[in-house]
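The chain below stands alone and is given in structure tokens; this is the form predicted on its own.
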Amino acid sequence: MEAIAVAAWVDGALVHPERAVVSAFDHGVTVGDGVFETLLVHHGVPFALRRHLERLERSAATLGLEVPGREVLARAVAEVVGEVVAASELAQARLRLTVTGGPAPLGSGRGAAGPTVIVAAGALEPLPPTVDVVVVPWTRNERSALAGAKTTSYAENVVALAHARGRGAGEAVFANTRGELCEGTGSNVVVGVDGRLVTPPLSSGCLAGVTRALVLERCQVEEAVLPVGALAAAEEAFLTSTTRGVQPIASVDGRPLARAPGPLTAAAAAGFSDLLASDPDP
């Protein structure tokens, strides 16, 4: 099902989603120079907004990209969320906040016009209770200049996800250049190992996911380096992301895991659901 556009805000003003446009010379369009955050709007409230804005600032700092003040971005988010609430009866929606390098000459150098800021929201597609994953033949570069930054340079993820979907899976998983388990195209990975939950450390090159951080803090998940083969060998495992929450993995490369969800996964999912219901900005 294609997500339905509900609201958009571009460079200081709400606009109709069909008229939300940027320059053909925008650096985000021409070279992928930008950062973004995806937030869950849960019953009219953006979840974990503070954490998402903090990560946006960290990603922008990695790129040396100017971003507006946090109060400006929070106000833009609030205006779009208000439009979502007024225009729909969605219990949950997806909101995306994007900041690009703005209009610039063709080429890699930035222009002087300043950043482009876009906030857009749409319906959140329902996800199945479990997900099949495929380990792709390409690697994350943990030494990349963009390692750990959430940038708009997402073509690598597009290719990997298409590869996974062509094999009947719902997510692709990367190793890094050292053969360690890293992350999905838009998710972090948590594996049941010897009765405990383990997720790759940030040194693996994975994104510092907001949901990942929350399950680390609240759901007895640990960080540890894992070989990529640990995922297929696990009795249970799950993905975390803003839109997935805690989603059990059913199979890896076509081979079912023993439990989906297993008891550790079920406990983590319950803990995260309780947090979502009780604290909108943990």
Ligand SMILES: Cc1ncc(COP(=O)(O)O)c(C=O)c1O
Given for the second form:
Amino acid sequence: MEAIAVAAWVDGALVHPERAVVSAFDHGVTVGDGVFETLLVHHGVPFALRRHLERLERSAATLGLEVPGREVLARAVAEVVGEVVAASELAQARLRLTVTGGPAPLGSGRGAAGPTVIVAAGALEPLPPTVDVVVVPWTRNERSALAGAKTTSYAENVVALAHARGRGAGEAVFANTRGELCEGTGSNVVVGVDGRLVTPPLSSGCLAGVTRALVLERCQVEEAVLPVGALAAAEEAFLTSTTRGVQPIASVDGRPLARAPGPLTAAAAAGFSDLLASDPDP
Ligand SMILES: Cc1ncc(COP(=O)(O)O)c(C=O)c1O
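May I ask for the structure of the form predicted together with the ligand now, the form predicted on its own having been displayed?
Zooming out: every chain and molecule, the one shown earlier first.
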């Protein structure tokens, strides 16, 4: 079997990835009660760690989940990154930080054992220069109890991504229940509209992506509510995420956009790559 991770840390200690296990009764396993973050490890440094730890805390607060303090998590991340650097020549790796409700009774009620904390890192698949997307027939629920939280209840994303891949695409995009453009399964969406770059506001139900926030702050992107059809009608558009960075969208539902990348997208991609090269924790 191909190695899933090159380094792992579970509940306080580094472990060999093959022995990185949790209880079969962990509430993350039984009901998806957990939160997580995916970070980019860029030349041996976790990018935007502060923002990721802040978002993990916000997601945990939404679930009423206890998480260890930031120093504990940052130390665990540093230990795993140290292993990645020692074990491989990877210029870039992905690091995942997961906190679950811990061992619990079999129903939805949480147990008293305290959280399970897992940090793992592995290779990052090479990124194609552009991505084809499909708008899926299911909606994001902007009024969900979990709206805006990055939880381990991601099976809707699994189904949507499989739907997109079955149509030859690399990402699935959701509208919300109001028919507004929302986000991808693991990415935010930015659309060129009348010479401006626009991304849906958090009220659409999308995740507050770290990359989204950085392009909003640094790359002339604005927030505005958009009908989902604005994506297919755009001249240019791109996805943002920790693993994709700024990735131009080549086609929507099989129809090519006019430019991939368009000029606005190319400028945003250049701005983001400068930031990545110059500031490890913006
Ligand atoms: C649902 C969803 N939206 C957006 C994103 C992009 O967020 P980030 O830029 O922090 O990776 C992710 C990240 O995986 C996600 O899971």
